[in-house]
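We begin with a single chain expressed as structure tokens, specifically the form predicted alone.
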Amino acid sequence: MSVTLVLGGARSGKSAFAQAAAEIVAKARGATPVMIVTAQAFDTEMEERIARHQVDRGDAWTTLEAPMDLVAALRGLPPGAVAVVDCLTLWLTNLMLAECDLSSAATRLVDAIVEFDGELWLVSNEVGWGVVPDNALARRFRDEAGRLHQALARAADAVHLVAAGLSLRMK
């Protein structure tokens, strides 16, 4: 079993590389592959981007709604599971808008990808590349999104980063 980390900045690819990849081990399998989702609606625009990826992932997938509790769901899949977490940055915003421990939060994370038994593809953008963000919300999430990436890298079996539709394997 294994956990891969796939990081991309936005519209890289990398959740059409995870999808692709946990739909080939799933079809191998024999199973049912399942993208956990943690966006939530809150304007037209998302609710409209939400339904495009439904629409692109098509019937074959079971979806799971973990918008701010994502170990409870990691942890009710059975073993031998095929999963994609999409993503873990609005996974991040969600906790960081409801004044979460964030640290504990991401420590609670890491234990249940190592303890996940099954195929499991984590998606994240990667945001420390840009400009230094110009206020103190915003430097947060930058650097909470960097711990996070790095404390999942060390507990991953690979990670990916996804730029233009290209992979680079980096672990």
Second form
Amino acid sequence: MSVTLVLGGARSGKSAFAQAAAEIVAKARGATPVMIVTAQAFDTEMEERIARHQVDRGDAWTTLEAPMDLVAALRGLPPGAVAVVDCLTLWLTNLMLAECDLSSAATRLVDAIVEFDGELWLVSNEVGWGVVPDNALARRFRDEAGRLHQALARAADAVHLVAAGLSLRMK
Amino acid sequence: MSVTLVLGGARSGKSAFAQAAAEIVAKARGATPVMIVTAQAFDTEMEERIARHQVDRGDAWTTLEAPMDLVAALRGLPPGAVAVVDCLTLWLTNLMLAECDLSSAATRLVDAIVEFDGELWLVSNEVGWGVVPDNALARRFRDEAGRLHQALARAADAVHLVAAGLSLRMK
Amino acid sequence: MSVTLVLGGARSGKSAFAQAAAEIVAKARGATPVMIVTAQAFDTEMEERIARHQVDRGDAWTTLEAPMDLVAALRGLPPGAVAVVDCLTLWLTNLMLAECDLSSAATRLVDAIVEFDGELWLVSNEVGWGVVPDNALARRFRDEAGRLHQALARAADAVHLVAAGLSLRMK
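Could the form predicted in complex with another copy of the chain be given as well, to go with the form predicted alone?
Below is the whole assembly, all chains and molecules, this chain first.
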């Protein structure tokens, strides 16, 4: 049983990398992979993005929506499940907008991942490689995302950094 | 004959990396390397940047300007040419400002690269590692740049990620 | 005697990486490691950030503040010192706000590093991997940061790129 963190920039191919890896493992086990989607459609742009992702995946996947309670979604999966969470930066955005306690949410997610009995890929955006953002909320967001990535990387069995559809294994 | 994609952040040394590699190959062949510039000077800041790049290169290079029709520039080169395209993110910007069909332009560029009979380095900026930009045009731009990089990386023989003048080979 | 450049995004764990490395070397030598802090607290947000960093370090470190004159701070250390500079992007920001000549400051810093008689880690933020910033000052800042990183990487014995608390050795 293993957990893989897949990091990368926007449109880096990180989701496709995680999906391809999960599909190979799921096929070998005769299992149906589970896509745990954290996106919430607040506007047309986001609706189109979610719909495009679903079309890209096809019918071979089961889809769960978990914009906030990712821990419950992970704990609800049967032993030996093959799952992808896409993506953690949107989950973090949802928690921030709902004014949740991000530190305790991160701790609970790490606990759920350590206990996870299956094969799990966690997809998340690198967001801290640009100039310091103008507004305080964006600065706080990238701080929280960075801390979350560090905590997850410590707990994960493998960490990949993806650019242009290619991965660098960092752990 | 080979195609190398050179990715990196702003001022990462990616252009210098591509130029140095092309100069070595050109020298070995007794050829004059060709710099295909995609920049368009809309303002003084950009004019100065283009001029500084030309001074940095010296007289050992032939320079072609191809802000839009990169495919024609590549097809116009003689067999065995040694060339650098610098850079694809500016080319993409030019196409977006001219409201071109980016998807078909990317497809045609990939086709031209696959057919290219020579040694080619393609320089492009990573732009998707920061927080989500405020404006929709910037978000669309980084999506298109990410897709283009993935398509080019699939077609390229080698892909390098450059930071602080140092390269990580990803393919 | 060696100099290591540690690059990474915001909250990537680059400071912790440099500190952990310095602590190991300092312990082996029976030396007290020196933290050279470049941050200046202009507001509450920055004060809290500096205070959190100091708490994270504990009492095992000596702290020097050098928001501007980093060269004097480095030259003032005794031979064989074990030191971390955190971070160079803040130092660059301080110089820009004070309208210093950045090019000559960078040259003098590189000279001081080459002459440094001890073990030194230089921490700096990658800032050029996002979309082009809206304002000219931010664009100039990322150009200067990129140039500085290239110059330091040439002079350094080792260069690490850190993401999610994990490092990729680039040199």
